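There is one chain below, alone, in structure tokens, taken in the form predicted alone.
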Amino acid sequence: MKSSAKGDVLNVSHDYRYQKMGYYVSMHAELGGNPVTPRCSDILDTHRNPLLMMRAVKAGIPCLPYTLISRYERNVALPALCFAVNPYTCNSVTAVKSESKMLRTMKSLSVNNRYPVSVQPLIGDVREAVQVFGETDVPEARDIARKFYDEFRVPIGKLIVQIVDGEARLSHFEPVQKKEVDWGLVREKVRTLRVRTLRAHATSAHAI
């Protein structure tokens, strides 16, 4: 955050969440005029689901179709994941199976019907899948791993995904706690990353 680097910048953290220092890390490169990855829009596109699951279609990631609601509803088909909205709940997933449970779900995550949340019908078996730079070790996640990373160019985060007759569907996404990360995994990636980032360089002065 200190520092006045110039050039492309590649952020890895586990939580690029807003007011995280993920994520002030890319906006201080942008405000440098820095090609960077993760872009703040991405950071938070990620984040938000409604527009998660808008851009993960577009991309051709199968996903799990979500409504807006501002407040509880009695025509909310149960069970349901509930995800918050809201600029300040992160890890939010909430599995719902009653009317009550929906209840004190829509209070907490809609902070007392302030903001919508996003609603999700649960079809499948729950699993969170861990992405890094596009890979993961949850075989029915891998295509939607690397789609994801395509599209959103998030380094490290947490795939929540259901499956659905033997096939995942993108529900939301994550940060991950920084014990879930393979590190070395990173450490690897990061460099072959930089050796392809000098070598393309090179060709490109010696062209010149």
The other form holds:
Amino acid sequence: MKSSAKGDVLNVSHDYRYQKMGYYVSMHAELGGNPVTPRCSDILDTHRNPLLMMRAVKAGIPCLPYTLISRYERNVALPALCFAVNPYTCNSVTAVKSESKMLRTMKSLSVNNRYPVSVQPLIGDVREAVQVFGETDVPEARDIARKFYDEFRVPIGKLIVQIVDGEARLSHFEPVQKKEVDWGLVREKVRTLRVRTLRAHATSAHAI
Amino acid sequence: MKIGCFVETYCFHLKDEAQALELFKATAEARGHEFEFIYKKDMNRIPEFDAIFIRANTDPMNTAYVVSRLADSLGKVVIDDPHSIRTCSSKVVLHGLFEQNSIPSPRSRLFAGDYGRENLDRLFEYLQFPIVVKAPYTKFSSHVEKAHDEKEFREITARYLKNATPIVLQQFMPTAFDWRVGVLDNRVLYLCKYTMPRGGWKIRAEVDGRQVWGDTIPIFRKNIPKKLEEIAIKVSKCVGDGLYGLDVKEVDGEYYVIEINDNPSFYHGQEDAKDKDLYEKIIDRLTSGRQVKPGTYKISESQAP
Ligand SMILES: Nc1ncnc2c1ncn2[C@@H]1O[C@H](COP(=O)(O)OP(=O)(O)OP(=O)(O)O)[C@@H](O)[C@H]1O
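Having seen the form predicted alone, can you show the form predicted in complex with its partner chain?
Let's see the whole complex now, leading with the same chain.
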């Protein structure tokens, strides 16, 4: 789905992963010199856990600390939440409570040591919050969803958060399944955004 | 200054490549810097370094991209910088860059799978068989093939389109060698000719499942043909002021750019055979404190956080 006003492109997709259609639409818009939401560099950042965390922390989003490991290590504090750090990851979130599970998880998430794995302490309730233009149904994650969208401008995606002492902290981002999205809400959001954009243009036209 | 050189174990498999890496290290140390090879397991340590020099294969797909982006965001000098990686690693991006900046290159078209008769006829008429088909993210000539007729064209393009859309189609431009122009800071750093292996049309070919290269003929950079230099610098200025290797074909005294690569390869005795100061120049750039600046062709970059 695309809407365009004065060359601005809004690229709405449930999956922006590298080399997927959602990514290409943004790439083509950028190549054509059109300002696009979301931008390719933002897409790439959100899909790699350390890059997501680095920017989220600076944007004032409460986050969990992470460490990167490239192969199985014995001294990782357990329980832990692990994420694959590769561009096609989807459904890689794995809770690890034992050493034997750690060994197996590292093997599969690192794709036999090809990619690093991001490891975070598992200290809260893990929740998945589907984020649509900064909004989510998960009440504890509302603030994070809004800040996430302000910083990264990725219209649709799944935020993995941990609820620690009643407060949400960001752990990870992933693409969503098509069926997980409330497309009615998406359409409405796109409509209001378009009206706002047109109004903004009308106002600036007045100013001139 | 402390330089971290990001490598993976395969970077040391070939003797000449390993020697070149050791020469980077020796040169840095002779100039009073620290130089350490770092691997995936050292990624948490990026903040310790002043500069990061990436020698592992770059592509937004690889861990090297994460290293580049982390280092760049931390304000380090990093070669290759994330913007250059994103630009150079996609043939589709380069197609747009060449077109919009009027860079002489083989006739090219993007193809997204429109097999309609009219479209095919138009493409075949414009490009003429054989047509070179390229996947957007090919490296080491692995997804560059020649289609001699419509049947082959359909077979190859269908195969490539399974993994990526669009792909690139090009006019076939056979030559005995590719010019390789090494560029740093928008200046020529080294020059050579990569010749094709016997009977081949690409500088790398697969013979009995093994990679074979043609010979490399090193040339002093001061002897670069003027026109070639102008084109190479013009293209590099579109991408940025980092380190690049351009592949250029020469036909009847005219130059046609095939691609600009970030992360160009260095094999001791080849790229460094004439202008041996390339090691110093790269180390000096890394320790200059000056981050690589994107060129005039910007695909939009997020603010470094
Ligand atoms: N249009 C063309 N006509 C003739 N030869 C071509 C053409 N395009 C590419 N080649 C040759 O095919 C080889 C690979 O092409 P290209 O550089 O585009 O792909 P690549 O996979 O990025 O390769 P590499 O990593 O080796 O640079 C090169 O040796 C180049 O000279």
